[in-house]
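Given as structure tokens, the chain that follows is alone and in the form predicted alone.
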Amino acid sequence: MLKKKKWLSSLAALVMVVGVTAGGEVASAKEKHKEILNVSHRGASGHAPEHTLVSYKMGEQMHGDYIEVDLQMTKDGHLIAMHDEKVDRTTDGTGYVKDFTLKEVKELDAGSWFNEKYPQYADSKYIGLEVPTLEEVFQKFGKNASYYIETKSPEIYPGMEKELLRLVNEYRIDKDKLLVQSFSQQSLQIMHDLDPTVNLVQLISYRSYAEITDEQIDAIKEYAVGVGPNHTYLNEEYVQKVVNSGLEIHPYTVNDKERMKQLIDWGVTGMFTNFPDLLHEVKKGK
């Protein structure tokens, strides 16, 4: 009998550790994806046309963490917010933006084009939207936002890194909610030379799995928080070895639900997505 209650002992113990174990377990999980930082890729740009304030602010609303906002140049040197060189793709212009005045840019036409190519989506509000300048977009979601900033084509624009810093200045942006990203390490370089406080990303342009060298690592982390790859060829093993390091990572874009999951249980730290909705949806349990 005696050596019954203790088989009983031992077994309800199991069971307890077993349950808390997955209790753990589970929570920890449910954890995991709240902490995924949600990146609302030039907006929610899924459903509206993106870099335009109408973009920024519904990816506000559908729960993004971050305004994120492409920089070119324009040829008075006023930073506006655009993810190509030409402004050919997402107005009704043609062109070079080196090119264009802000007065010019003013003018052309950002929202048709999205009617357009995306049907289902279309709205006649988006009729006739223009291309926001950064200090618009300051404006518009005021100092305390969070952004998530890249410098474009930074080779083709001198003293860019210069004036985002400005603005930035100008209207105290707190920089614990600011991020700023490029492919160019020397751009990186040159923000943290001009502001070692500004959290640096930086971006990776892989076009096939590939791994990243603990020397690539230590590199980066003199003077960035986190790296950016493609996540198209991310796997677990990568992954791991990033986060392991010290240094986030948030791919880029990320538009399918399954494939945010998975990213989420590799270990990634967020994510950029044209579809913060359903990104908001996977951190929720949906």
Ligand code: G3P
Given for the second form:
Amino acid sequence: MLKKKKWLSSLAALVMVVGVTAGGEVASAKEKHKEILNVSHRGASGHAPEHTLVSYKMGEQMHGDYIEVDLQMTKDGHLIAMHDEKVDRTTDGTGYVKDFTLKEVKELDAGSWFNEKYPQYADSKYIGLEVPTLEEVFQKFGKNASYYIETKSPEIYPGMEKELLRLVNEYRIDKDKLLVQSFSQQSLQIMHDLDPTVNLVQLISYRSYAEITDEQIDAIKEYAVGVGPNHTYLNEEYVQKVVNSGLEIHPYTVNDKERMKQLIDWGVTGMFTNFPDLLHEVKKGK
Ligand code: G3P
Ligand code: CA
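Okay, that was the form predicted alone. Show me the form predicted in complex with SN-glycerol-3-phosphate next.
Starting with the chain above, the whole complex follows.
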């Protein structure tokens, strides 16, 4: 699917050039909007408690193309969907995931915090939601869903890439609809060595003005199909440089419609958002 997307991105770029030359700029802009991957960041996490099955389902219903899953690993080796190394922020528990068994994780309430923090989006059905395992996510959404899975803190969870791949294979997940992402180049290299057919995205964090060199792009192209930079520090030149290299570019985490439009105009090929409904509206020209 990603290869097809790449081909379509190139086609969209060609249409854009032809469109501009022929005075058809409006039509080309519409083509660009259609092809943008809408990644539900931690599910539709602006609307529901992040990394719960409810949030992931809502992401699908709001036209997210991909379900984004962050992975942590329990003391007894189970991959669970959670952003932080500690359970404190998104459950009623306290401590590091690595010190919890799966049974202990399953006793936590992963929904009530959201109602307290975001009363405008609160819903009684969120109370008592469980932290899902990756296995439960695959069971619920099936082998044909599109997953965008991040290996979080791989340095403290040796073997997490192997366990991820084991589950991908056990549940016969369609690898054309799978993307594995990480800030850790080492983790992506491990995935690449385990199975070079898995498409990888190198996440990049910036704390100041963002630049990417030709050497960095060439190095990333050795193992990955795209990059995921923090959108805050991007500019058009950066985006164009990446796109022209043939890499995908999926910035995180974009929750504002005007910024979504700007990034699309600059040429990004997708983006992470807590509000897939908003990106869907932008793609529809609303
Ligand atoms: O994976 C893209 C984006 O989610 C990276 O940031 O901290 O939200 O996982 P974070
Ligand atoms: Ca993530």
